[in-house]
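One chain is shown next in structure tokens, namely the form predicted on its own.
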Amino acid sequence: MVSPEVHHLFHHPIADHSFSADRQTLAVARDNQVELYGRSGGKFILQDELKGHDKTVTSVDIALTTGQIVTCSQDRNAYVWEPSPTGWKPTLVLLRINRAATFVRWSPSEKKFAVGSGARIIAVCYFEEENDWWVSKHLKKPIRSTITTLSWHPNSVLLAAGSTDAHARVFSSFIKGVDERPESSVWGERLPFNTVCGEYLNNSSGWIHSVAFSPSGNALAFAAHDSSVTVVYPSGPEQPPLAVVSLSTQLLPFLSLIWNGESEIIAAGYDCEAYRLRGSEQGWQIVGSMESKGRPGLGEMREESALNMFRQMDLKGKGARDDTVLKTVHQNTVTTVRVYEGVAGGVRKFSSSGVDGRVVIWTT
């Protein structure tokens, strides 16, 4: 197994984080800013700040084909962030909500954004030419709660939303002449703004942390509160699914999850480790932790005496064992895992990052 590339950046959590098209590029949400770190050599460097929130950001996301950067934040605004000769320059997007928001993700067509939000509304913004400043439509029913998580469809149309009314959702976003009039699929084939494609209950009333779409957009997974990965297989427009399966677990919730192909997913989340789950329409099933326990560098952690384990207590006014070092890379929750290489169709290396103010890039 392929060590992982580790780089704690700083003592502090990490909200969100996302790569350059090139992977030169790393941006960070801290506090009320995003910081941009710039690859030298083996590590990361400080080299910018984008700072124009007055509140915490929660998500920022690097679009790979243009370089944009979107940030959203606690102060309720959204702002597109262009390269420019004289630095960064920021351009506020009238999202027109009245609470946090919560989460961004560029479509892969990078023509719109959507920003989930604690209003109960999720904002899909585009950029009108003609008055030169990004809108917003927004998506409102039947959303009772705060959005906690975004993913799109591949075909930049259909947009998946996870919240805390335990339900993850499938909603059309087509903007007229913004988008292509997508191809029909198992969702749906016509798809008019604010279309219910799918709607899904957790089995607990959990709340949804993380939703994503698989490579070929012909299944949805979510991760919820009760510790569950949920993946959904539909069937046709207006039937029911194909089917269903919820995976229960006796680990600590997911927080974020990513596809690997049609049959793996990789999660992560409060146990401070990935994990690879495998499975079909038939069943899904955890396969193991993408970390080795026994990682050289750690330390092996030897069964010690009574006698030495007291010898010890008198001598430093402790036990032998250090307890507050995890096993585990990320010695805190991880809140985000992205894909870094390859495709979802097959990723080479994903990233993590986590409350540790650690960023981990891994290989499958």
Contents of the next structure:
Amino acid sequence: MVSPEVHHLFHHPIADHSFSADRQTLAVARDNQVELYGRSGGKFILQDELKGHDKTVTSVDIALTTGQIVTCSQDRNAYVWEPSPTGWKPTLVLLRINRAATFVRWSPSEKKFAVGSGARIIAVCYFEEENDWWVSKHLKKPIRSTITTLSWHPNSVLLAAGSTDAHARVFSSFIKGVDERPESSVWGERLPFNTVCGEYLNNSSGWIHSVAFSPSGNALAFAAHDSSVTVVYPSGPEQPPLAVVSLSTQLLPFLSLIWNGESEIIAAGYDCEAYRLRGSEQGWQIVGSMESKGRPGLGEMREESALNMFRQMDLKGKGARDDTVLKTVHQNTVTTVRVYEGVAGGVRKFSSSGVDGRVVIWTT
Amino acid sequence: MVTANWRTINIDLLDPESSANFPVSSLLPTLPQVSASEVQTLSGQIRQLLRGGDTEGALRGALENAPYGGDVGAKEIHLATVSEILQSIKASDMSPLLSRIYNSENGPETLDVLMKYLYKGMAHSSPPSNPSSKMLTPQTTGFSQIHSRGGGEGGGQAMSVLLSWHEKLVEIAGAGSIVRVMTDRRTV
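Next, give the form predicted together with the partner chain, keeping in mind that what was shown is the form predicted on its own.
So here's everything in the complex, that chain up top.
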């Protein structure tokens, strides 16, 4: 197993991170600003700072083809940043929300992006040529609480959202003149804006931390605060789903999850490490952790001799066992997991970031 | 003339769109109503199993039929039943019993219910009719039902039974089970 590439950027929580398409630039949300790191050799060096938000930046996403960066913040604003000869130029987006913006993601088509908020609204934003302005349309019903997470379907029309009202929902975000009419799928045939294509709740109804469409878009997974992962397999429009598989784990809750192919999910959260889950309509199981335990170079794994123990007690006034370091690579909660390098039908590498200020690139 | 202190008015209640005017229960699946007498009947059946020596059957029966939709009284009766079962199981039998339940169908969910009862048991305060023991050991808490039935059994002992169950249960069902107790809106 290839050991993970660890980048300890700073001693501060990372709310969200995103890599550019060439993986040479890394955007990291830190406090009220977004920091851009450039890869030089094996390291990431701070290159630029995107300043403009005056409250904590909650989410950042780099569009893979256009290179535009979208950020959103608790100051209720979102900015689209474009590269220009004089540096990054921000454009304010009219979100029209009265609570914090919590989560933002570009659609796969990159013509739109969606912003989740505490105002029980998802703002679907698109560029209006005539006004030279990003405008938004609101997905409102039937959201009853803060949107914590979003995920785009590959067709750029369907949007999954997880909320603190414990529901994971699938909406249509079809915008005339921007989107092409989507092909009918298991989620529905005709999809005008704000069509609710699915609404799911698990048994113990914990609030949702992460949602993700499978690569084909024909299944939806969500992780909730009851330490569960639920996978929904819809059967067709207006019909009960083919299967809803819920897995209650023995672990602490997952905060972020991605699909690796149609039968594997990688999830990480409060346990500070990523886990691999496998399954199908019949059921899902945790296969194991992505960490290779007993890696050389980890101090606390060393065999402790009695001499060493007494020496430590003499020097530091305590036993040799230093339990201030976790055995995981991340030293605190992992908040975001993203695909770093995809291959046909799966993920070759993925990246994770968390409260410990580390960005780690893992090989699956 | 009416004078109102405008600052104390909860303006959220005046906004029809506000979440303060929204009953959260309407978002959740409805739970079947259970009456106290039904719970009483069930507890009789479970005690029958317990007397017959089938502690596992009794525990399963009690946990799988938790009266989520019951009122306070019904829930109290069921808590008493569950704690009686828990007290009658030897410490050495706990772990094997829990792993058998965990590996059976719907096992993890059954153990989550057990975890709910452990926390509910621990939250249960000493009965007010017994103030002297409360004065002496203010930190110990027990069940009112156990006190009256168990005949002088201290709250401390009931607590130690719950704590040893808790320890064994976390070993098998993990921290996830504790998180689910805090998250789940279906309370016991």
